[in-house]
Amino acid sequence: MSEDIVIGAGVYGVLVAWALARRGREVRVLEARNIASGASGGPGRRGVRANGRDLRELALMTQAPKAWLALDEDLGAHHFYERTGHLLLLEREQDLASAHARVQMQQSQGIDCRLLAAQDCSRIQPGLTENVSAAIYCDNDGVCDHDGFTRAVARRAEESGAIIEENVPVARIEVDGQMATSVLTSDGRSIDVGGNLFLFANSGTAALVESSFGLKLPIWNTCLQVMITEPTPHIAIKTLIGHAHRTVSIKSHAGDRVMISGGWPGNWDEASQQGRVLSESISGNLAEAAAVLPSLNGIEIDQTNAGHLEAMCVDDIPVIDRLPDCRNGFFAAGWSGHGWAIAPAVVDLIVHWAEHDYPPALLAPFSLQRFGVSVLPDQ
């Protein structure tokens, strides 16, 4: 039987491998380092939110709560996903002025959300600053243990017959007659592509597309820091918290700790392939968190991490398309820090695309055509 090749063992790679293996396909996953060693790994939990998303992504989020609950059930007794709701806090007059339009837009795309007054926000999340004037609330949003979930899916993919090879960097993709024919690994192996090729290497995708196809994607890599506090039994985080203008995201962690993040940069060392947190990012992120929840002022930090690269796209939504001049090759990259929640929907659509050789309409906004690039002459 023809073998499908998946490059990358983050959440997208292992989900597509599992989906293909359950269909009876032979699947081989090649991972440059280890399962969930990139953006799908690390401490804390990842947000599963529709609230505040780009319009183009909202159609992918309409089925997200059901999809995540179904996946959680499929994976057994350990529950990785939790529905918590999401508050997008508003303080400034200009943000409040546009909030009604955002609520209307999200509702028009099938997202259950509403605008709350300040007193209603405090009932959902006690202790908010008095500067909060309102919030957009999505009851169906939640969080997921991203590292645990990715590893659990990888195990299920292997149980279904997929082969996952770790520590196998791919150096080049070979194409002949608009078909990916093989991948060359850094240790000199050539692995045949008998079926389809799926490139989901996240921070490694842009470089591999450029070296193999000569196409420079509008994508770059960065590392973003997260922080986990010491136990804080006096602070109860009831929901996923975001903000309309502050760079902060706040989540509950392990019951009595708080995860603080939101997009503050770390410093990535290319030679060692390691990231380190920056003191100014730590202090800035903590200040933003305390401005939202004053009880976090002076909180002790137990863990900081900036060790996972994220691929950012110039217009803040991913690129999802065929590989250039390659009918059996598909890729996705540039998740811009918010690709986790849409993973089940994107994977289902890409697998359907590969099976039927026709691009799904829901993925059209993410194609290379938005940058004036046509990957195949007849598209």
The other form holds:
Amino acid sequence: MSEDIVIGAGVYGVLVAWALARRGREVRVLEARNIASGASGGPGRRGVRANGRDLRELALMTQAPKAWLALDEDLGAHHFYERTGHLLLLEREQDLASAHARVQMQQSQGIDCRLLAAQDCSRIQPGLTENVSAAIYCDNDGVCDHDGFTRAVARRAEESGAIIEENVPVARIEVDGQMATSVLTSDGRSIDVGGNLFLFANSGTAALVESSFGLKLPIWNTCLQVMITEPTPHIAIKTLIGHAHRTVSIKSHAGDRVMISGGWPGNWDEASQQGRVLSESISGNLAEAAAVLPSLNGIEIDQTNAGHLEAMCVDDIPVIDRLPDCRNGFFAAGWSGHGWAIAPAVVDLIVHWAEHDYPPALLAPFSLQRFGVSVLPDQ
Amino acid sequence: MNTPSHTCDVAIVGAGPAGMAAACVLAKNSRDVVVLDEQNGPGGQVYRGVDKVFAERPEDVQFLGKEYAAGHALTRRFRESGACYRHGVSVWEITSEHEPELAIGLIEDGSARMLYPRHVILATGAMERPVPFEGWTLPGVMTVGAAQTLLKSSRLVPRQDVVLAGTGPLLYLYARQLKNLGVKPQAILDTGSSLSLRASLLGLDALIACPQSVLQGMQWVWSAKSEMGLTKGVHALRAQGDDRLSSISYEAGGRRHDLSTSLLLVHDGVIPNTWLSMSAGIRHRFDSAQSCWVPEIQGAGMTSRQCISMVGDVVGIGGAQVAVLQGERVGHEVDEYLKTRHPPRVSVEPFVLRRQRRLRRFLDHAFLPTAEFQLPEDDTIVCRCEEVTAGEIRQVAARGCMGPNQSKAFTRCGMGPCMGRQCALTVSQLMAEFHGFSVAEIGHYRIRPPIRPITVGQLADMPRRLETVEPMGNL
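Alternative state: the form predicted together with its partner chain, after the form predicted on its own:
Time for the whole complex; same chain goes first.
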């Protein structure tokens, strides 16, 4: 039996499982906790934006709006994904020159975007602070209900024949003659890798790569906080809002609520595997949000959450490569808080890579080579 | 930013009997004590509005009973103690042990601010156990506790067609207070189980320990029976009506009964209000006898976090008398701890306290939570805010959802404005029943600050020391 093994049931794990199962392969997913318990889960929605993205990831976003709509369609038109546009706000004079350069670069990569004057910003999103001087607007960007999407894909993967096992942490990957041969679970089971091995356990990847291959990735874990307001029908969030110098992201949320986030850390307790919000972080994040949308000031906060681990990489882009010295093993981790939007593109490329045994050029910027590590010395 | 009230030796949350008693001891020992109270006058739930009643409606003292009147002496002692009483203050968080400093997040005069005490005492009292049954969300159904609050604060009395249902000492106390005011409820429907042999034996023991309290309680029940139409062994309670309550139905004595009424007051006992202590990361355990969560306590009131003590009904229901005695003990314990920074040796419990424990053991067994409210039927709404039914919780459990926190992702249960207070216990119990685990194994909602409503503006304007937190860049 040539069974593919996937480690991790976040969006990457379930998407690859679904893709493989649909190709008629036997797939088993091993998830240390539960489906979508890491960065793919939790309250609120995730941005699907090309605008303001790290330039090395831009090429992965050119097909994203179409790919996300197609996925929604495949899932039975659930509308997890919603095109809302993305408004990247500018307040400071000194940010204008780089904004021009960014617009030009994004357009040259095929991303439809433009620079807006202040009055055009308020037309797209009423209620913005008067300090907004301009914005980069990208029509095709959107948001996605990440938790619902990941669960729906997991169900479809299972319907297509994939087996998803929850609460099965993997302790070690065994390699023999440049092939991953089996994985050992922490309760002592040994599961054969008949086909390929995909290690997509975002926050658990660095530890497993180090224990199994002796390679220390420049990746660390953190939990980022998310806040959701009470229902506020009179403050309509029309678009996904980001900012050139303030660390804040504002999205609409089900039930007329507003989601506020943007990269403010909580505190992760390793022993209990729980994240706690920090009051300084809450306050700092909300101060930024209220500076952008002053009408938020009178709105109550219903929920805070820092319960989902994110893996950050030292140069703010993920590592996507073969497992060291291993022809049938692939890993991807360290999404640095913006791995959601590129998931469909990356999964397609990795599946292609595994089928044709040839690394896709679009993934080259994310290889271990940028850290001076060569995974297959003979290639 | 450094106003004088920025720091203190001890901050006490709650000005009920336990909080007041602890404050009196600490203030007497010259500790700088701040008492934070959500209400506008000291007294907690049990002595709610007692100073106001004495000042403005002294004639009401009579019907509220002498137990209530006893609160006035305590509030006077508290006001004269020298403790700093800050009323109308809500506490929305206590910093976790991972944060650099112990701090309490407050909303006071409309602004959010932090208070940095050396030690915290949580005396947050009790709350009513949720009572889910078919129709409990209809306007016209409310809790006995809420009705009693209206009685104490503004002498609001229900109309004669009122029906009381459920079980627990408060139900009978309230019935007694109504009787004193000349209001005779249409019916009192007791949903509790009949006394077990064990409970009867404990009753005898309680009678020896605290004869006055037991005899008085028996008299309340007896008068409810003889003068107010008490029905025992009631089950399958339902509230009906189109947009508000118009009638109720129930089963008793082997047949179904219907009553038309515009007001149904329900009660199924009280449980510790552990929202703040859970959010502060204090260890709790599940008390299966009373089916509620209680903090793990060492000594008189030390918790798993050394800088936080707890006392009063929040550590396990004991009533006002126990709360005062324990409050004093915890006051001494905290004073000693601040001196030596070592958990002091446990002082022997006074005799009165041990006698009260025997009474409590009886009450806990005599008034067990009503089974049908613990595991409601599929159609019954469990989470009022998001309108999630017991059936939906069972469905997500069947789909592999193992705990209350996960159920939030599936159903939004517990994510509305009450932040789960009304459904936490029920959801854990339903999950435990479905999977065949104990509630202790299933666990409780993770409670995250803010645990009280607070606005974006209040939080954004809060004085911060931002050098401790750095955002990760624009994501």
